[in-house]
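Here's a solo chain for you in C-alpha coordinates, the form predicted alone.
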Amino acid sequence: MPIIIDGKSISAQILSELKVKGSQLEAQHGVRPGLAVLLVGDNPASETYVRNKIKACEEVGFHSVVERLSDFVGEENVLERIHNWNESKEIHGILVQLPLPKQIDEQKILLAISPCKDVDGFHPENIGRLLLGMPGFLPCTPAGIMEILKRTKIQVSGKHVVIVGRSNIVGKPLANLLYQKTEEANAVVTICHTGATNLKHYTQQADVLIVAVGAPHLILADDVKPGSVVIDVGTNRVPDPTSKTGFKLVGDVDFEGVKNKTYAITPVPGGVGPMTIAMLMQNTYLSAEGKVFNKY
(Lines of atoms letter the chains of each structure in order from A and count residues from 1; the text may use other names and numbers.)
(Lines give C-alpha, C1' and ligand atoms only; values in the text may rest on other atoms or scores of the structure.)
Protein backbone atom coordinates (compact mmCIF):
# COMPACT_ATOMS: atom_id res chain seq x y z
CA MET A 1 0.00 0.00 0.00
CA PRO A 2 1.29 3.48 -0.79
CA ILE A 3 2.07 6.02 1.89
CA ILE A 4 -0.56 8.77 1.75
CA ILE A 5 1.32 11.85 2.92
CA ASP A 6 -0.80 13.79 5.41
CA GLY A 7 0.06 17.45 4.91
CA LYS A 8 -2.56 18.52 7.45
CA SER A 9 -0.86 16.51 10.18
CA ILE A 10 2.63 17.77 9.30
CA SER A 11 1.36 21.35 9.15
CA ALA A 12 -0.30 21.00 12.56
CA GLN A 13 2.96 19.72 14.00
CA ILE A 14 4.89 22.70 12.62
CA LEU A 15 2.32 25.19 13.92
CA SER A 16 2.50 23.57 17.35
CA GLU A 17 6.28 23.95 17.35
CA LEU A 18 6.02 27.59 16.27
CA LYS A 19 3.54 28.36 19.05
CA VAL A 20 6.14 27.25 21.59
CA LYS A 21 9.00 29.07 19.86
CA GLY A 22 6.99 32.27 19.49
CA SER A 23 6.03 32.21 23.14
CA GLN A 24 9.67 31.74 24.14
CA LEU A 25 10.79 34.58 21.88
CA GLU A 26 8.27 36.93 23.47
CA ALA A 27 9.16 35.82 27.00
CA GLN A 28 12.92 36.09 26.52
CA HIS A 29 13.25 39.09 24.19
CA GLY A 30 9.88 40.87 24.30
CA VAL A 31 9.32 40.22 20.59
CA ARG A 32 5.97 38.88 19.40
CA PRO A 33 6.02 37.79 15.75
CA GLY A 34 3.73 40.01 13.67
CA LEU A 35 2.29 39.58 10.17
CA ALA A 36 0.66 42.34 8.10
CA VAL A 37 -1.59 41.36 5.19
CA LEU A 38 -2.82 43.71 2.47
CA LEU A 39 -5.98 42.75 0.60
CA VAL A 40 -7.11 44.92 -2.29
CA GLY A 41 -10.64 44.42 -3.64
CA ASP A 42 -13.30 41.87 -2.76
CA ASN A 43 -12.11 38.73 -4.54
CA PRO A 44 -13.81 35.84 -2.63
CA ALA A 45 -10.90 33.44 -3.15
CA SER A 46 -8.39 36.03 -1.89
CA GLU A 47 -10.62 36.72 1.11
CA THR A 48 -10.60 33.01 1.97
CA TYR A 49 -6.82 32.81 1.67
CA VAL A 50 -6.36 35.84 3.92
CA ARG A 51 -8.81 34.50 6.49
CA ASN A 52 -6.89 31.21 6.68
CA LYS A 53 -3.60 33.05 7.19
CA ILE A 54 -5.01 35.18 10.00
CA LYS A 55 -6.51 32.06 11.58
CA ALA A 56 -3.06 30.47 11.56
CA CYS A 57 -1.60 33.57 13.24
CA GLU A 58 -4.22 33.29 16.00
CA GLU A 59 -3.47 29.59 16.39
CA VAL A 60 0.24 30.15 17.03
CA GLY A 61 -0.21 33.38 19.02
CA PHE A 62 1.28 35.78 16.47
CA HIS A 63 0.18 39.39 16.10
CA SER A 64 -1.65 40.06 12.82
CA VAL A 65 -2.96 43.08 10.94
CA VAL A 66 -5.21 43.04 7.87
CA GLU A 67 -5.63 46.14 5.71
CA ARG A 68 -8.51 45.95 3.23
CA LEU A 69 -8.55 48.49 0.38
CA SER A 70 -11.06 49.02 -2.42
CA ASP A 71 -10.60 47.88 -6.01
CA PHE A 72 -10.13 51.51 -7.02
CA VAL A 73 -7.30 52.38 -4.65
CA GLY A 74 -4.29 54.14 -6.13
CA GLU A 75 -0.82 52.65 -6.28
CA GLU A 76 0.62 55.34 -3.99
CA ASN A 77 -1.80 54.39 -1.22
CA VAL A 78 -0.66 50.77 -1.41
CA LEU A 79 2.99 51.81 -1.37
CA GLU A 80 2.34 54.00 1.67
CA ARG A 81 0.96 51.04 3.64
CA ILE A 82 3.98 48.94 2.76
CA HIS A 83 6.37 51.73 3.74
CA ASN A 84 4.68 52.06 7.13
CA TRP A 85 4.93 48.33 7.74
CA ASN A 86 8.57 48.28 6.61
CA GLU A 87 9.27 50.83 9.36
CA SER A 88 7.14 49.18 12.06
CA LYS A 89 8.89 47.26 14.84
CA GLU A 90 5.74 45.27 15.51
CA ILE A 91 5.49 43.90 11.96
CA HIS A 92 8.00 41.24 10.92
CA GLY A 93 6.29 39.88 7.83
CA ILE A 94 4.45 41.65 5.02
CA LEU A 95 2.19 39.84 2.59
CA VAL A 96 0.35 41.39 -0.33
CA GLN A 97 -2.45 39.11 -1.46
CA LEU A 98 -2.39 38.67 -5.23
CA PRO A 99 -3.84 39.40 -7.74
CA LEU A 100 -3.96 43.18 -7.55
CA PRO A 101 -6.23 45.45 -9.66
CA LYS A 102 -4.97 46.41 -13.13
CA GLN A 103 -4.08 49.98 -12.16
CA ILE A 104 -1.45 48.70 -9.71
CA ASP A 105 1.94 47.38 -10.84
CA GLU A 106 2.33 44.11 -8.90
CA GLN A 107 6.09 43.96 -9.46
CA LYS A 108 6.54 47.49 -8.12
CA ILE A 109 4.52 46.63 -5.01
CA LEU A 110 6.43 43.40 -4.30
CA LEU A 111 9.76 45.18 -4.78
CA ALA A 112 8.70 47.79 -2.21
CA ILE A 113 8.55 45.17 0.55
CA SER A 114 11.75 45.06 2.58
CA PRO A 115 13.60 41.78 1.82
CA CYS A 116 13.91 41.12 5.56
CA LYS A 117 10.08 41.22 5.86
CA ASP A 118 9.37 39.41 2.59
CA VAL A 119 7.84 36.30 4.18
CA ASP A 120 6.38 35.20 0.84
CA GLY A 121 9.95 34.85 -0.44
CA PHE A 122 9.20 36.62 -3.73
CA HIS A 123 11.64 39.56 -3.53
CA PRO A 124 14.56 39.28 -6.01
CA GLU A 125 17.03 39.51 -3.12
CA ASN A 126 15.52 36.45 -1.46
CA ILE A 127 15.35 34.58 -4.78
CA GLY A 128 19.02 35.47 -5.35
CA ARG A 129 19.93 34.23 -1.88
CA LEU A 130 18.11 30.97 -2.59
CA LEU A 131 20.01 30.51 -5.86
CA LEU A 132 23.36 31.08 -4.13
CA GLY A 133 22.52 28.92 -1.12
CA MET A 134 22.61 31.91 1.25
CA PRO A 135 20.23 32.49 4.19
CA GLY A 136 16.98 34.15 3.19
CA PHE A 137 13.24 33.61 3.12
CA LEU A 138 12.10 30.71 0.95
CA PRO A 139 8.88 30.83 -1.08
CA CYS A 140 6.30 29.07 1.06
CA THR A 141 5.06 26.29 -1.22
CA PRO A 142 8.55 25.05 -2.24
CA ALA A 143 9.65 25.27 1.41
CA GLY A 144 6.58 23.25 2.37
CA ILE A 145 7.44 20.55 -0.17
CA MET A 146 10.99 20.32 1.19
CA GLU A 147 9.57 20.02 4.71
CA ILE A 148 7.23 17.21 3.58
CA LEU A 149 10.18 15.30 2.12
CA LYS A 150 12.23 15.87 5.27
CA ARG A 151 9.55 14.89 7.78
CA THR A 152 8.46 11.80 5.85
CA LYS A 153 12.13 10.77 5.54
CA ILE A 154 12.09 10.70 1.73
CA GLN A 155 15.69 11.04 0.58
CA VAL A 156 16.25 12.86 -2.71
CA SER A 157 20.07 12.96 -2.74
CA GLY A 158 21.25 11.45 -6.02
CA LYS A 159 17.67 10.76 -7.10
CA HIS A 160 16.06 12.06 -10.28
CA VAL A 161 13.43 14.66 -9.40
CA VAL A 162 11.18 15.82 -12.23
CA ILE A 163 9.23 19.05 -11.73
CA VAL A 164 6.33 19.74 -14.07
CA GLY A 165 5.80 23.50 -13.90
CA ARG A 166 8.11 26.49 -14.21
CA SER A 167 6.33 29.24 -12.26
CA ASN A 168 8.23 31.79 -10.19
CA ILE A 169 6.17 30.70 -7.19
CA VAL A 170 6.78 26.93 -7.27
CA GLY A 171 8.70 25.37 -10.15
CA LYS A 172 11.75 27.60 -10.47
CA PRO A 173 12.51 28.10 -6.74
CA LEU A 174 11.83 24.44 -5.98
CA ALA A 175 14.32 23.32 -8.63
CA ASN A 176 16.93 25.59 -7.04
CA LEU A 177 16.22 24.17 -3.59
CA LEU A 178 16.45 20.56 -4.72
CA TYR A 179 19.82 20.71 -6.44
CA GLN A 180 21.60 22.57 -3.62
CA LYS A 181 24.62 20.68 -2.30
CA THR A 182 23.06 19.95 1.09
CA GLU A 183 22.14 16.80 2.98
CA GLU A 184 18.40 17.28 2.40
CA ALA A 185 18.72 18.10 -1.31
CA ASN A 186 21.53 17.18 -3.74
CA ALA A 187 19.04 15.83 -6.30
CA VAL A 188 19.37 15.53 -10.06
CA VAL A 189 16.62 17.87 -11.26
CA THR A 190 14.71 18.07 -14.52
CA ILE A 191 12.25 20.92 -14.89
CA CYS A 192 9.71 20.70 -17.67
CA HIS A 193 6.24 21.95 -18.52
CA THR A 194 3.11 21.31 -20.55
CA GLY A 195 4.82 22.61 -23.69
CA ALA A 196 6.97 19.47 -23.81
CA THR A 197 6.29 17.49 -26.99
CA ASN A 198 6.32 14.24 -24.98
CA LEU A 199 5.80 15.03 -21.29
CA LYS A 200 5.46 11.35 -20.43
CA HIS A 201 9.06 10.78 -21.56
CA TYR A 202 10.21 12.89 -18.59
CA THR A 203 7.64 11.96 -15.94
CA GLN A 204 8.23 8.22 -16.40
CA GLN A 205 11.88 8.71 -15.44
CA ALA A 206 11.15 10.44 -12.13
CA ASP A 207 12.09 8.89 -8.81
CA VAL A 208 10.24 11.89 -7.35
CA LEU A 209 7.62 13.59 -9.49
CA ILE A 210 6.36 17.05 -8.49
CA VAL A 211 3.48 18.51 -10.49
CA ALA A 212 2.49 22.18 -10.26
CA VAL A 213 0.73 23.43 -13.38
CA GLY A 214 -2.96 23.81 -12.48
CA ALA A 215 -4.30 21.23 -14.95
CA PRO A 216 -6.82 18.75 -13.49
CA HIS A 217 -5.64 15.12 -13.74
CA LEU A 218 -2.83 15.95 -16.14
CA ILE A 219 -0.80 13.03 -14.80
CA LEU A 220 -2.28 9.55 -15.22
CA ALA A 221 -1.08 6.13 -14.06
CA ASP A 222 0.81 5.46 -17.28
CA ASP A 223 2.82 8.67 -16.79
CA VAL A 224 4.37 7.54 -13.50
CA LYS A 225 7.34 5.31 -12.71
CA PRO A 226 6.41 2.37 -10.44
CA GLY A 227 7.53 2.92 -6.84
CA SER A 228 8.05 6.66 -7.26
CA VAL A 229 7.09 9.50 -4.93
CA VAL A 230 4.44 11.86 -6.32
CA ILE A 231 3.92 15.35 -4.91
CA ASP A 232 0.80 17.04 -6.28
CA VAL A 233 0.78 20.83 -5.89
CA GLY A 234 -2.24 21.49 -8.11
CA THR A 235 -5.56 22.60 -6.64
CA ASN A 236 -8.29 22.73 -9.27
CA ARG A 237 -12.04 23.26 -8.98
CA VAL A 238 -14.03 20.89 -11.18
CA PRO A 239 -17.82 20.54 -11.43
CA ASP A 240 -19.42 18.04 -9.04
CA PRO A 241 -23.23 17.90 -9.00
CA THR A 242 -23.16 15.69 -5.86
CA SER A 243 -21.44 18.44 -3.83
CA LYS A 244 -23.32 21.21 -2.01
CA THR A 245 -20.96 23.75 -3.55
CA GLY A 246 -21.35 22.31 -7.03
CA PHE A 247 -17.65 21.58 -7.35
CA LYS A 248 -14.84 19.55 -5.83
CA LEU A 249 -11.09 20.05 -5.51
CA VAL A 250 -8.76 17.80 -7.48
CA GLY A 251 -5.05 17.86 -8.13
CA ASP A 252 -2.92 17.81 -11.25
CA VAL A 253 -2.51 14.08 -10.64
CA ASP A 254 -5.24 11.47 -11.02
CA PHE A 255 -4.92 10.40 -7.38
CA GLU A 256 -7.12 7.31 -7.52
CA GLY A 257 -5.55 6.07 -10.71
CA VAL A 258 -1.95 6.78 -9.73
CA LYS A 259 -1.72 6.07 -5.98
CA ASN A 260 -1.32 2.28 -6.11
CA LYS A 261 1.61 2.65 -8.47
CA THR A 262 3.56 4.85 -6.04
CA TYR A 263 5.66 4.46 -2.93
CA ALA A 264 4.18 7.69 -1.52
CA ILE A 265 1.78 10.35 -2.76
CA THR A 266 0.16 13.57 -1.54
CA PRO A 267 -3.63 13.91 -1.79
CA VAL A 268 -5.61 16.99 -2.87
CA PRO A 269 -6.86 18.50 -0.69
CA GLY A 270 -4.85 17.81 2.45
CA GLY A 271 -1.38 17.40 0.97
CA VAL A 272 0.82 20.35 0.00
CA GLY A 273 -1.85 23.04 0.59
CA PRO A 274 -1.72 23.18 4.41
CA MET A 275 2.08 23.33 4.29
CA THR A 276 2.10 26.67 2.46
CA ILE A 277 0.49 28.51 5.38
CA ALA A 278 2.68 26.66 7.89
CA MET A 279 5.78 27.91 6.04
CA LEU A 280 4.39 31.45 5.99
CA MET A 281 4.14 31.27 9.78
CA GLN A 282 7.66 29.85 9.95
CA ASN A 283 9.06 32.70 7.84
CA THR A 284 7.26 35.22 10.06
CA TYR A 285 8.81 33.64 13.14
CA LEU A 286 12.27 33.60 11.55
CA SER A 287 11.92 37.28 10.67
CA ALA A 288 10.96 38.13 14.25
CA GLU A 289 13.87 36.05 15.55
CA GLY A 290 16.15 38.24 13.43
CA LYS A 291 18.87 35.75 12.56
CA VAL A 292 18.22 35.31 8.84
CA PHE A 293 19.37 38.84 8.02
CA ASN A 294 21.32 39.30 11.26
CA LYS A 295 19.11 42.14 12.49
CA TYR A 296 20.06 41.67 16.15
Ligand code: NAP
Second form
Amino acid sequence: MPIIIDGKSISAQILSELKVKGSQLEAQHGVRPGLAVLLVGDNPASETYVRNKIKACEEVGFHSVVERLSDFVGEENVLERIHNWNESKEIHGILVQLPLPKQIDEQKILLAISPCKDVDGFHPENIGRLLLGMPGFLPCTPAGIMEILKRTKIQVSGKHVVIVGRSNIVGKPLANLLYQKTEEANAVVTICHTGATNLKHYTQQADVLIVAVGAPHLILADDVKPGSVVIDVGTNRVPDPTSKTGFKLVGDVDFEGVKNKTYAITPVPGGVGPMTIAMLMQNTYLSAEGKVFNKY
Ligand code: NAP
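Output the structure of the form predicted in complex with the ligand; the preceding block shows the form predicted alone.
Shown next: the complete complex, the earlier chain at its head.
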Protein backbone atom coordinates (compact mmCIF):
# COMPACT_ATOMS: atom_id res chain seq x y z
CA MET A 1 0.00 0.00 0.00
CA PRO A 2 1.37 3.44 -0.87
CA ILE A 3 1.82 6.10 1.78
CA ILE A 4 -0.72 8.85 1.09
CA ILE A 5 1.04 11.94 2.37
CA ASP A 6 -1.36 13.97 4.49
CA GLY A 7 -0.33 17.59 3.88
CA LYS A 8 -3.31 18.81 5.86
CA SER A 9 -2.22 17.14 9.06
CA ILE A 10 1.48 18.08 8.58
CA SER A 11 0.35 21.66 8.06
CA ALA A 12 -1.87 21.54 11.19
CA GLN A 13 1.11 20.26 13.18
CA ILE A 14 3.31 23.14 11.95
CA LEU A 15 0.61 25.70 12.73
CA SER A 16 0.23 24.37 16.26
CA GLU A 17 4.02 24.56 16.76
CA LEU A 18 4.00 28.15 15.47
CA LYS A 19 1.18 29.08 17.83
CA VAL A 20 3.32 28.05 20.79
CA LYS A 21 6.47 29.73 19.43
CA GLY A 22 4.55 32.92 18.56
CA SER A 23 3.10 33.26 22.05
CA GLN A 24 6.54 32.64 23.59
CA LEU A 25 8.02 35.37 21.38
CA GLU A 26 5.32 37.77 22.51
CA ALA A 27 5.69 36.83 26.18
CA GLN A 28 9.49 37.02 26.20
CA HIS A 29 10.21 39.88 23.77
CA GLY A 30 6.87 41.70 23.37
CA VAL A 31 6.83 40.92 19.65
CA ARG A 32 3.62 39.58 18.09
CA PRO A 33 4.21 38.32 14.53
CA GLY A 34 2.23 40.44 12.05
CA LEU A 35 1.33 39.90 8.40
CA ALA A 36 0.04 42.57 6.00
CA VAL A 37 -1.78 41.52 2.85
CA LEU A 38 -2.56 43.73 -0.10
CA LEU A 39 -5.46 42.71 -2.29
CA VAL A 40 -6.10 44.72 -5.44
CA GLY A 41 -9.37 44.27 -7.34
CA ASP A 42 -12.11 41.71 -6.80
CA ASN A 43 -10.78 38.48 -8.25
CA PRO A 44 -12.81 35.75 -6.41
CA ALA A 45 -9.90 33.27 -6.38
CA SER A 46 -7.60 35.91 -4.84
CA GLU A 47 -10.31 36.68 -2.24
CA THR A 48 -10.35 33.01 -1.23
CA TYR A 49 -6.55 32.79 -1.00
CA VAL A 50 -6.40 35.95 1.14
CA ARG A 51 -9.24 34.72 3.40
CA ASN A 52 -7.37 31.46 4.01
CA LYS A 53 -4.15 33.30 4.87
CA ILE A 54 -5.93 35.56 7.35
CA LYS A 55 -7.69 32.55 8.86
CA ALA A 56 -4.30 30.89 9.36
CA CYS A 57 -3.02 34.07 11.11
CA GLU A 58 -6.00 33.94 13.46
CA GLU A 59 -5.40 30.25 14.12
CA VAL A 60 -1.79 30.84 15.22
CA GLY A 61 -2.53 34.12 17.04
CA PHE A 62 -0.61 36.40 14.64
CA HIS A 63 -1.63 39.98 13.97
CA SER A 64 -2.91 40.56 10.42
CA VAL A 65 -4.10 43.45 8.25
CA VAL A 66 -5.71 43.31 4.85
CA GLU A 67 -5.75 46.39 2.64
CA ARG A 68 -8.25 46.20 -0.23
CA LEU A 69 -7.68 48.53 -3.16
CA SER A 70 -9.87 48.97 -6.22
CA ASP A 71 -9.07 47.50 -9.62
CA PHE A 72 -8.33 51.01 -10.91
CA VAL A 73 -5.85 52.05 -8.24
CA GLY A 74 -2.64 53.72 -9.40
CA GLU A 75 0.82 52.22 -8.91
CA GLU A 76 1.86 55.08 -6.60
CA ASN A 77 -0.90 54.20 -4.11
CA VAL A 78 0.20 50.58 -4.00
CA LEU A 79 3.84 51.60 -3.51
CA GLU A 80 2.85 53.96 -0.71
CA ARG A 81 1.11 51.11 1.20
CA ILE A 82 4.16 48.91 0.84
CA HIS A 83 6.46 51.68 1.97
CA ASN A 84 4.35 52.21 5.11
CA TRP A 85 4.46 48.51 5.94
CA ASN A 86 8.20 48.36 5.27
CA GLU A 87 8.58 50.97 8.03
CA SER A 88 5.98 49.53 10.45
CA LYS A 89 7.20 47.83 13.63
CA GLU A 90 4.02 45.77 13.88
CA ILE A 91 4.32 44.23 10.43
CA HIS A 92 6.92 41.51 9.87
CA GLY A 93 5.62 40.05 6.64
CA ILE A 94 4.22 41.75 3.53
CA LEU A 95 2.33 39.88 0.88
CA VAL A 96 0.89 41.27 -2.33
CA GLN A 97 -1.73 38.89 -3.69
CA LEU A 98 -1.08 38.24 -7.39
CA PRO A 99 -2.17 38.79 -10.11
CA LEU A 100 -2.29 42.60 -10.10
CA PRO A 101 -4.32 44.66 -12.60
CA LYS A 102 -2.45 45.40 -15.81
CA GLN A 103 -1.81 49.12 -15.11
CA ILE A 104 0.44 48.03 -12.23
CA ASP A 105 3.96 46.75 -12.87
CA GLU A 106 4.12 43.55 -10.82
CA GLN A 107 7.93 43.46 -10.81
CA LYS A 108 8.15 47.00 -9.50
CA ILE A 109 5.76 46.20 -6.65
CA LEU A 110 7.53 43.00 -5.63
CA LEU A 111 10.90 44.82 -5.69
CA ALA A 112 9.48 47.52 -3.40
CA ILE A 113 8.85 45.02 -0.59
CA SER A 114 11.76 45.02 1.85
CA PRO A 115 13.63 41.68 1.47
CA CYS A 116 13.51 41.49 5.30
CA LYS A 117 9.70 41.33 5.14
CA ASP A 118 9.37 39.36 1.90
CA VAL A 119 7.60 36.35 3.42
CA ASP A 120 6.56 35.09 -0.04
CA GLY A 121 10.26 34.73 -0.85
CA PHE A 122 9.84 36.26 -4.34
CA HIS A 123 12.29 39.18 -4.01
CA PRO A 124 15.47 38.70 -6.11
CA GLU A 125 17.55 39.14 -2.95
CA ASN A 126 15.85 36.16 -1.32
CA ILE A 127 16.06 34.11 -4.52
CA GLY A 128 19.79 34.95 -4.68
CA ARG A 129 20.26 33.94 -1.07
CA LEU A 130 18.48 30.64 -1.74
CA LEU A 131 20.76 29.94 -4.71
CA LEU A 132 23.87 30.65 -2.63
CA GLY A 133 22.64 28.63 0.36
CA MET A 134 22.51 31.78 2.53
CA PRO A 135 19.79 32.48 5.12
CA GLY A 136 16.73 34.18 3.63
CA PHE A 137 13.02 33.68 3.11
CA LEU A 138 12.21 30.62 1.02
CA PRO A 139 9.25 30.70 -1.40
CA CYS A 140 6.39 29.00 0.41
CA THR A 141 5.46 26.16 -1.96
CA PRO A 142 9.03 24.86 -2.49
CA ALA A 143 9.67 25.24 1.26
CA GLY A 144 6.47 23.30 1.93
CA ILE A 145 7.62 20.46 -0.33
CA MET A 146 11.00 20.29 1.46
CA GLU A 147 9.13 20.18 4.77
CA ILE A 148 6.88 17.34 3.53
CA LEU A 149 9.97 15.34 2.54
CA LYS A 150 11.63 16.03 5.89
CA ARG A 151 8.61 15.24 8.04
CA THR A 152 7.77 12.05 6.15
CA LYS A 153 11.45 11.02 6.38
CA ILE A 154 11.90 10.77 2.63
CA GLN A 155 15.62 11.15 1.99
CA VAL A 156 16.53 12.76 -1.31
CA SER A 157 20.31 12.78 -0.89
CA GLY A 158 21.86 10.98 -3.85
CA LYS A 159 18.42 10.32 -5.36
CA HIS A 160 17.32 11.43 -8.80
CA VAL A 161 14.60 14.07 -8.42
CA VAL A 162 12.77 15.07 -11.59
CA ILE A 163 10.78 18.31 -11.47
CA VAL A 164 8.27 19.04 -14.22
CA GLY A 165 7.73 22.81 -14.47
CA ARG A 166 10.22 25.69 -14.24
CA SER A 167 8.15 28.58 -12.90
CA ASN A 168 9.81 31.25 -10.77
CA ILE A 169 7.59 30.39 -7.80
CA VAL A 170 7.82 26.57 -7.81
CA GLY A 171 10.10 24.70 -10.23
CA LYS A 172 13.19 26.95 -10.30
CA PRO A 173 13.51 27.64 -6.57
CA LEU A 174 12.66 24.03 -5.72
CA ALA A 175 15.42 22.69 -7.98
CA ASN A 176 17.86 25.03 -6.26
CA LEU A 177 16.77 23.86 -2.81
CA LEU A 178 17.03 20.20 -3.72
CA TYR A 179 20.59 20.24 -5.01
CA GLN A 180 22.12 22.25 -2.13
CA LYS A 181 25.02 20.46 -0.47
CA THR A 182 23.15 19.84 2.77
CA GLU A 183 21.99 16.73 4.58
CA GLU A 184 18.30 17.24 3.76
CA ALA A 185 18.94 18.04 0.09
CA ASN A 186 21.95 16.86 -1.97
CA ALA A 187 19.72 15.39 -4.70
CA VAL A 188 20.58 14.97 -8.37
CA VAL A 189 18.00 17.18 -10.05
CA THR A 190 16.55 17.17 -13.56
CA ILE A 191 14.13 19.94 -14.52
CA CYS A 192 11.67 19.45 -17.39
CA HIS A 193 9.48 21.94 -19.26
CA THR A 194 7.76 22.26 -22.62
CA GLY A 195 11.15 21.88 -24.28
CA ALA A 196 11.26 18.23 -23.16
CA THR A 197 10.17 16.40 -26.32
CA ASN A 198 9.79 13.04 -24.57
CA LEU A 199 8.70 13.85 -21.02
CA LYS A 200 8.16 10.21 -20.11
CA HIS A 201 11.84 9.48 -20.79
CA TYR A 202 12.71 11.70 -17.80
CA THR A 203 9.78 11.04 -15.46
CA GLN A 204 10.27 7.26 -15.68
CA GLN A 205 13.78 7.69 -14.24
CA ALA A 206 12.65 9.70 -11.21
CA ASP A 207 13.15 8.34 -7.69
CA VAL A 208 11.18 11.41 -6.67
CA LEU A 209 8.89 13.02 -9.24
CA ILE A 210 7.58 16.53 -8.53
CA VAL A 211 5.00 17.91 -10.94
CA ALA A 212 4.13 21.65 -11.05
CA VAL A 213 2.58 22.26 -14.45
CA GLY A 214 -1.13 23.10 -14.22
CA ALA A 215 -2.36 20.36 -16.58
CA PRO A 216 -4.97 17.95 -15.15
CA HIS A 217 -3.76 14.34 -15.13
CA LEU A 218 -0.69 15.00 -17.29
CA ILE A 219 1.16 12.21 -15.48
CA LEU A 220 -0.24 8.69 -15.85
CA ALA A 221 0.85 5.36 -14.34
CA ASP A 222 3.11 4.55 -17.28
CA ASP A 223 5.09 7.77 -16.70
CA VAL A 224 6.16 6.80 -13.19
CA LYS A 225 8.97 4.58 -11.91
CA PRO A 226 7.70 1.75 -9.64
CA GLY A 227 8.37 2.47 -5.95
CA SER A 228 8.99 6.19 -6.48
CA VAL A 229 7.73 9.18 -4.51
CA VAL A 230 5.31 11.45 -6.38
CA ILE A 231 4.63 15.03 -5.25
CA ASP A 232 1.78 16.71 -7.11
CA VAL A 233 1.77 20.51 -6.94
CA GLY A 234 -0.84 21.01 -9.66
CA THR A 235 -4.16 22.52 -8.63
CA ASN A 236 -6.65 22.41 -11.48
CA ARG A 237 -10.37 23.13 -11.47
CA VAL A 238 -12.28 20.65 -13.62
CA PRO A 239 -16.06 20.56 -14.18
CA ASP A 240 -17.94 18.29 -11.78
CA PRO A 241 -21.74 18.32 -12.08
CA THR A 242 -22.04 16.29 -8.84
CA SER A 243 -20.40 19.04 -6.79
CA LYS A 244 -22.29 22.06 -5.40
CA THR A 245 -19.72 24.42 -6.90
CA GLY A 246 -19.88 22.68 -10.29
CA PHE A 247 -16.15 21.90 -10.22
CA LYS A 248 -13.59 19.86 -8.34
CA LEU A 249 -9.84 20.20 -7.81
CA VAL A 250 -7.49 17.70 -9.40
CA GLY A 251 -3.74 17.55 -9.61
CA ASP A 252 -1.34 17.18 -12.52
CA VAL A 253 -1.05 13.49 -11.64
CA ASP A 254 -3.73 10.87 -12.22
CA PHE A 255 -3.79 10.02 -8.50
CA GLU A 256 -6.04 6.93 -8.73
CA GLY A 257 -4.11 5.47 -11.65
CA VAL A 258 -0.65 6.25 -10.28
CA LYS A 259 -0.89 5.73 -6.51
CA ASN A 260 -0.45 1.94 -6.40
CA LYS A 261 2.77 2.18 -8.36
CA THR A 262 4.36 4.54 -5.83
CA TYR A 263 6.04 4.26 -2.44
CA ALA A 264 4.41 7.56 -1.40
CA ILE A 265 2.23 10.16 -3.09
CA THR A 266 0.55 13.49 -2.25
CA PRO A 267 -3.17 13.86 -3.04
CA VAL A 268 -4.88 16.96 -4.48
CA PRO A 269 -6.46 18.54 -2.55
CA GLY A 270 -4.83 17.94 0.84
CA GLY A 271 -1.19 17.47 -0.20
CA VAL A 272 1.09 20.39 -1.08
CA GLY A 273 -1.64 23.08 -0.90
CA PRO A 274 -2.00 23.31 2.91
CA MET A 275 1.80 23.36 3.27
CA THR A 276 2.08 26.61 1.33
CA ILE A 277 0.06 28.51 3.95
CA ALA A 278 1.94 26.83 6.81
CA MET A 279 5.23 28.03 5.30
CA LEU A 280 3.85 31.56 4.95
CA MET A 281 3.09 31.53 8.67
CA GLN A 282 6.54 30.09 9.36
CA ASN A 283 8.23 32.87 7.36
CA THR A 284 6.16 35.49 9.22
CA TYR A 285 7.25 33.99 12.53
CA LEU A 286 10.91 33.84 11.45
CA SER A 287 10.73 37.46 10.34
CA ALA A 288 9.29 38.53 13.71
CA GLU A 289 11.97 36.53 15.50
CA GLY A 290 14.49 38.63 13.58
CA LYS A 291 17.17 36.01 13.09
CA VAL A 292 16.95 35.45 9.33
CA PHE A 293 18.38 38.88 8.51
CA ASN A 294 19.96 39.44 11.95
CA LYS A 295 17.71 42.44 12.57
CA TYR A 296 18.18 42.68 16.34
P1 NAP B 1 3.37 28.13 -14.48
O2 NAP B 1 4.05 29.38 -14.08
O3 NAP B 1 2.24 28.17 -15.44
O4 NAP B 1 4.47 27.12 -15.05
C5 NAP B 1 4.12 25.88 -15.58
C6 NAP B 1 5.38 25.15 -15.98
O7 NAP B 1 5.00 23.89 -16.52
C8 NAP B 1 6.19 25.87 -17.06
O9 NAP B 1 7.56 25.79 -16.74
C10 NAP B 1 5.87 25.08 -18.33
O11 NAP B 1 6.94 25.00 -19.24
C12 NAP B 1 5.64 23.70 -17.77
N13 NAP B 1 4.79 22.90 -18.65
C14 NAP B 1 3.56 23.21 -19.12
N15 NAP B 1 3.07 22.20 -19.88
C16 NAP B 1 4.02 21.23 -19.87
C17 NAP B 1 4.12 19.97 -20.48
N18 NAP B 1 3.14 19.47 -21.22
N19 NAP B 1 5.24 19.26 -20.29
C20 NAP B 1 6.25 19.73 -19.53
N21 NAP B 1 6.21 20.94 -18.90
C22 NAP B 1 5.11 21.68 -19.08
O23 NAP B 1 2.82 27.33 -13.23
P24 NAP B 1 3.08 27.42 -11.63
O25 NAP B 1 2.71 28.76 -11.15
O26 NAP B 1 4.38 26.82 -11.27
O27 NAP B 1 1.93 26.40 -11.17
C28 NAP B 1 1.88 25.07 -11.62
C29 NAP B 1 0.70 24.36 -10.98
O30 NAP B 1 0.91 24.33 -9.57
C31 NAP B 1 -0.64 25.07 -11.18
O32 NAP B 1 -1.66 24.10 -11.25
C33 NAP B 1 -0.80 25.88 -9.92
O34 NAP B 1 -2.15 26.14 -9.60
C35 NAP B 1 -0.18 24.96 -8.92
N36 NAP B 1 0.34 25.63 -7.73
C37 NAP B 1 -0.06 25.14 -6.55
C38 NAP B 1 0.43 25.71 -5.39
C39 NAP B 1 -0.01 25.16 -4.08
O40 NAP B 1 0.16 25.79 -3.06
N41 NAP B 1 -0.55 23.95 -4.06
C42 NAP B 1 1.32 26.79 -5.43
C43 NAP B 1 1.73 27.24 -6.68
C44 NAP B 1 1.25 26.65 -7.84
P45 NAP B 1 7.54 26.30 -20.01
O46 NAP B 1 8.38 27.01 -18.99
O47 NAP B 1 8.35 25.71 -21.11
O48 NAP B 1 6.36 27.10 -20.45
